[in-house]
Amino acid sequence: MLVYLDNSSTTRPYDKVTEIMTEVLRNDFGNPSSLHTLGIAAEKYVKAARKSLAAALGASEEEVYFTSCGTEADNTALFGAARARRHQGKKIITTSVEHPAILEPAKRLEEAGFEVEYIGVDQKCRLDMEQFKAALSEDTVLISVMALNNETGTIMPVEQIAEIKNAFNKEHGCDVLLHSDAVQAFGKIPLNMKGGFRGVDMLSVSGHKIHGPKGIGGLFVRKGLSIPAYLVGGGQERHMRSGTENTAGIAGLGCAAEICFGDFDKRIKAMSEARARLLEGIKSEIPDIIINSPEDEWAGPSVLNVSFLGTRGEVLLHTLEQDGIFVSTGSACSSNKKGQSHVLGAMGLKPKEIEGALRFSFSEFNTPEEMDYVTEKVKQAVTRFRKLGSFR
C-alpha cells in the first residue's frame, strides 16, 4: 500500500492536467505573444487559464497575473508594495510563522531600512490579535499574513485583519495594504476576493499545491492598485511579469483550478474525514503525544502536526517510508536548512518536542481506511523507537 500524506509539499497532478500540458508541449507550443496561428492557439490557453483562476478566486481576469511559483508571487507583492509605499512609511507587519518566501524578503526589506514587526502565536499557532492591533500604526505600509499555516494547518484570521485594516485606513486616512500568502489555503478554504477576502489587496497562489504542475503560480492584485514590476523585460502579463509565458504550466494551473473548485465541498469533506480519522486513531492508540494543530474552528482540513515525545521525527519518517507511507517533518522548502522548525519554535515547543514532530498533510484522494493503516504503522514505529531509546 502507498499512502501519500505530504500534500503540503506537493501534490500529484490530476490526469487531465498532465494531458492538457502534454497537448500544449507537443502541438500548441507557440509563443503566446506571436501573431501567427501557433501563437494565437497558445494565447487561448493563457486566456482560458486566467478565466479559470479568476473564477476560483472570485476575482476579475484583469486582477490575475501568472508567476513562476508562489515564492515569486510573494516576493513580487512584498517588494512591490514596499517600493510603491516607501514615501508613506517604513513599517511592515507580518507574523513569526510565515513561509520563508515571506520571511526572507522581510529580512531584505529590513536591511533596506524598513521596520518589520513579527506578530506571535499561541501553542496552536493562532495569531496574537492584540499584538497585531497594537502594532498597526500610521507609518505602516504593508501587512502580510498567510491564510493557512503550512506546518500546522492553522487558519489565520485574514478576514478579521482585513476588516481592522480597512477601518484603520478610514479612520486615519492611510493606505495600508494587505497581502496574504494563500499557497497552502488555495483549494483548502474559501478564498473569495469579492466576499470574505474583499479587504485583501494582494494574494499569492501556487499550482502544485492543488494537483497542478510545479513551476507556475499566480498573484491577485486588486483592481486600481499599482505596484512596480518585480521582473522587467518584454512586458508580458500586462507589464507586471516579463518573460515568455510558461504556456503548458499556465494551462495546467487553469485546469487544476477548474477541477479543484468544480467540486470544492466534496474535496474538503474527504480531506476533513481523513484528518479526523487519523487524529482519532493517534490519540486513542499512541500515548505521550502533543497535538500541535488546532482542534477547533481554526483547524484547516489539510494538515495535522503531532509531536511523538521520546522519538525523532526524521527517523519516524524513514521508518514509515518503508511501509509505503510518505509524511514530512515540516516545510519541504526549509528541509535543506539547518535548525528546527521556526513555526513550532514560535509556538513555544521545546527542542525535544520539535524533534519528535511529524506533519501529515491530506488530499481528496486519502481515505479513512488508509488512515487506519497509517495509525497502525505509526504506533509500531513510535513503540519501536521508544524501546530502543530506553537503552541509550
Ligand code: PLP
Contents of the next structure:
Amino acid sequence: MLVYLDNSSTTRPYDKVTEIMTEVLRNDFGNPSSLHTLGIAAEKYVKAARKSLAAALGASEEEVYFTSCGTEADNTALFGAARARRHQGKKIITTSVEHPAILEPAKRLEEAGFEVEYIGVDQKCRLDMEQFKAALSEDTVLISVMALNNETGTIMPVEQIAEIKNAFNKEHGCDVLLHSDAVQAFGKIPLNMKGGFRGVDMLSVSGHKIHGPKGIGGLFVRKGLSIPAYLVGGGQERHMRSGTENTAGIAGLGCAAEICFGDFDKRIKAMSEARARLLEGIKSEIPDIIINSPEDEWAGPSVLNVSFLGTRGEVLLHTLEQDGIFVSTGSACSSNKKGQSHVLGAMGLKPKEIEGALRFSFSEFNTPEEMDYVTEKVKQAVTRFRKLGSFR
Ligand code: PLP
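Switch from the form predicted alone to the form predicted in complex with ligand PLP and give that structure.
Up next: the whole complex, starting with the chain shown before.
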C-alpha cells in the first residue's frame, strides 16, 4: 500500500491538470503576447485560469495576478507594501510561525530600517490576539498573517484581524494594509474576498498545494490598491509581474482551482474524516504523545502534527517510508539553523518534543482504511524505536 500523507509539502496533480498542461506544452505553446493565432490561443488559457482563480477566491479577475510561486507572491506583497508605504510608518506586524517566504523578506525589511513585531502563539499554534491588538499602532504600515499554518494546520484568525484593522484604520485615519499567506489555506478553508476576507488587501496562493503544478502562484491585490512590482521588465500581468507567462502552469492552476472549488465540501469532508480517524487511532493506540495540532474550532482539515516522545521523527519517517507511508518531520523548508522547526519552537515545545514530531498532511484521496494501516505502522515504528531506548 502507498499512503501519501505529505500533502502540505506538495500534492499529486489532478489528471485533468496534467492533461491540460500537456496540451498547452505540445500544441498551444504560443506566447500570450504574440498577435498571431498561436498567441491568441495561449492567451485564452490565461484568461480562463484567471477567471477560475478569481471565482475560487470570490474576487474579480482584475484583482488576480499570476506569479512564479507562492514565495514570489509573498515577496511581492511584503516588499511592495513596504515600499509603497515607507513614508507613512516603519512598523510591520507578522507572526513567529510564518513560512520562510514571509520571515526572510521580513528580515530584509528589518535590515532596511523597518521595525518588525512577531506575534506569538500558544502550544497549539493559536495566535496571541492580545499581543496583536497591543502591537497595532499608527506607525504600522503592514500586517502579514498566514491563514493556515503549514506545520500544525492551525487556522489563524485572519477575519478577526481584518475587522480589527478596519476599525483601527477608521478610528485613527490610518491605512494599515493586511496581507495573508493563504498558500496552505487555499482549498482547505473558505477564502471569500467579498465575504469574511473582505478586509484582506493582499493574499498569496500556490498551485502545487491544491493538486495543481509546482512553479505557479497567484497574488490577489484588492482593486484600488497600488503596490510596486517585484519583477519589472516586459510589463506582463498588467505590469505587476513581468516575464513571459508560464502558460502551462497557469492553465494547470486554473484547472486545479476549478476542480477543487467545484467540489469543496465533499473534498473537505474526506480530508477531515481521514484526519479524525488517524487522530483517534494514534490517541487510542500509542501512549506518551503530544498532539501539537488544535482539536477545537482552530483545527484545519489538512494537517495533524504529533510528537512521539522518546523517538526521533526523522527515523520514524524513514521507517514508515519502508511501509509505503510518506510523511514529514515538520516543514520541508525550516528557517531554523539547527533544522528544528521554528514553529514548534515558537509553540514552546522542548527540543526533544520537536525531535519526535511528525506531520501528517491529508488530501481528499486518503481513505479510512489507509488511516488504520498508518496507525498500525506508526505504532510498530514507535514501539520499536522506544525499545531501543536511546532517547529515553
Ligand atoms: N507559504 C506557505 C505557508 C507554504 O507552506 C509554502 C510552501 O510550502 C509557501 C508559502 C511557498 O509556496 P511555493 O512553494 O509555491 O513557493
